[in-house]
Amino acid sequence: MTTEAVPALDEAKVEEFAGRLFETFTSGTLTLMIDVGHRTGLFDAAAAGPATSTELAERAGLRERYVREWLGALTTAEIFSYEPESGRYTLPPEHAACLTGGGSDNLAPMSLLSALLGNHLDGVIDAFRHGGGVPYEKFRPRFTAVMDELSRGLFDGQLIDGILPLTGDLPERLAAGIRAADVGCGSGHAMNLLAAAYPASTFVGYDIGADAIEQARAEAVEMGLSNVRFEVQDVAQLPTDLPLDVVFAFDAIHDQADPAGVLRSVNAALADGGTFVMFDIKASSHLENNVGNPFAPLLYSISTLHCMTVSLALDGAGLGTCWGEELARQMLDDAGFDVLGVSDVPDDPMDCVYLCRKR
């Protein structure tokens, strides 16, 4: 019997990775100190100028402790500074930047996500022992209103100036009059958008969660539309009676139980030589190229915590949400799909565009 000898440690790299570790919870915890200020308004009304904890919890109408607690946390993590002197905290109009507001550059919305999904952890763990996954229908539904935070700002800022224009001529397609649907439309919120700003074309959003095609419906109302509906509807099986010009996937397909099965359905509802646009994760199939890329330890997480879990809930693929463009090409021209082109998403570095045609 041999035994063979335990290298020996080496305690600069245990003592680095040991503060790697602290930097890593502490991040987590911070984030759910972003999750407070963006739902309670605290951005916003710091974004207003420097203020004491006492003013600050006036302009958002918080109590003053938590608010105070709150802005110790966010001071020391050098988001506010803070002025011992007058006790005023101040947010730097750079930092503000990137907290409040409606457009893309409000990365605030993304905090969100470290609450819901920690919220089925539980679950997760489970299915890591026992197998199958977190159905999405425990996901909602706050699930339909955090992914509606997340995305509203980029669509409001890029879909239509921005996005479109990557997909050749079907802006002008789309002006001239064509028939379109979102699969996996959510909040149908992009829908509505394509919908106010191409009045001749006529659009549908197709979603399994009836409570956000509610939502997409009153969205719709409000914005006095005509020319968009939304139902309720698998994907997997979409209406085939008339034939669609366009079909749009927002971070859609690599969710799904059947994601082979959506993409052949999309194709086969398409009218010959029509357009897919999917809408998807920017990664690489083999996790060798992930490795350096600053946003895979995200993807992978949020991987495992939600779009693999809610598939294999329902024994489907678990694709996973770094599925990659290798993968992705080859189940599209399986579907029967040519790819024309894949196109980076303007301020969104962790998705991109491809386009495809109907063979």
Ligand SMILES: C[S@@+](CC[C@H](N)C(=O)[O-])C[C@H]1O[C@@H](n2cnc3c(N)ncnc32)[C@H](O)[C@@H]1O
The other form holds:
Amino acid sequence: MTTEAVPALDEAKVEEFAGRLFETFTSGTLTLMIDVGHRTGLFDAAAAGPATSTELAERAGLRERYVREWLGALTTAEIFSYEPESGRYTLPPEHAACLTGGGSDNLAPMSLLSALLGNHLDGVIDAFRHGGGVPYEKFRPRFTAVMDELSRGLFDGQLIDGILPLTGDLPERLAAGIRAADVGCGSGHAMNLLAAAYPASTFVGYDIGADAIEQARAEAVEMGLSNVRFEVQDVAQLPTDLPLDVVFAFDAIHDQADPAGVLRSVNAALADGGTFVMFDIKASSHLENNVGNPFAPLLYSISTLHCMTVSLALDGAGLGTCWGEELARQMLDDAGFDVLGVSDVPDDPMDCVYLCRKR
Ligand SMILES: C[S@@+](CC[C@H](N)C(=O)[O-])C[C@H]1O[C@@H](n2cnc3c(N)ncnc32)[C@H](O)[C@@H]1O
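What would you give as the form predicted in complex with the named molecule, now that the form predicted alone is on the page?
And the full complex, kicking off with our chain again.
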């Protein structure tokens, strides 16, 4: 028997890493506290001005004891400040700017992912052991609501003024009147916004989730739109009877069971020279290039706990969130597209826009 020399541990490094772990665990629980603040309206109530826990609880219609404990977590995390003399808590305006409001500056909806994904950890761990995955249906209906909150602010703030300008002459063509579709449209807000902005064009949103389509239709009725419709449809089998002029996909390719099939289906549904606008995760296909990207740990984690597992649940490709630009370009080319450009998205460092033309 040989005894191998065990290298001595660098105690300073051990301590530094243990500290990082505690920071990580603290961030995990604080994320849940932010979820609570967002869903209960506590951030909006606090943005109205300094308040004691009793005043804040009254403003938000909540139980004081819970509000005070929550404030304990958020004050020690330095999200709120506290004045012991008056017993008042303050959410600084700079923090309120990131945690309240309807646009893409409000980052609080990001916190909703932790509880949503955490609910399905057992299923994902089972898939680590036995293969397969957690299917999309298991994440619904909560997934539909969370996804809507995640993208609504960005669409409201950036779709018309930030994303469309990245698509060449598409705004002019939409204004003149063309046929457009959204594959994996979720709750349909993007199509509804475009339908309202471009009344001469017609829009259709497709999604496999019946609950999402129901929500999309309800919003279209609420907005009084007659140039948009929504259909439950597997986008790997798009109808080809009436050729489309533009197809959008917002964060809806990388979690497909058959992403190559969907890209081919989009290509077949487009008229010659038609436009495909693929909004997807900004990453490299090579892990080593993603080291140092501050969003990469979040993206790979969301992938493991949702995007990859929903695809593998259908015995699919399991591309994962960070399938990356290199592979995306290759797959778009294979499906019959020329990639005209890849642009960053204003106010959204995690995504990019691929502007493609059917060959
Ligand atoms: C990450 S979500 C994005 C939703 C929406 N585009 C947004 O940005 O809010 C992906 C969507 O693709 C849908 N989806 C996944 N596979 C699909 C398929 N084969 N056919 C149609 N929709 C699909 C899911 O139901 C989900 O709503």
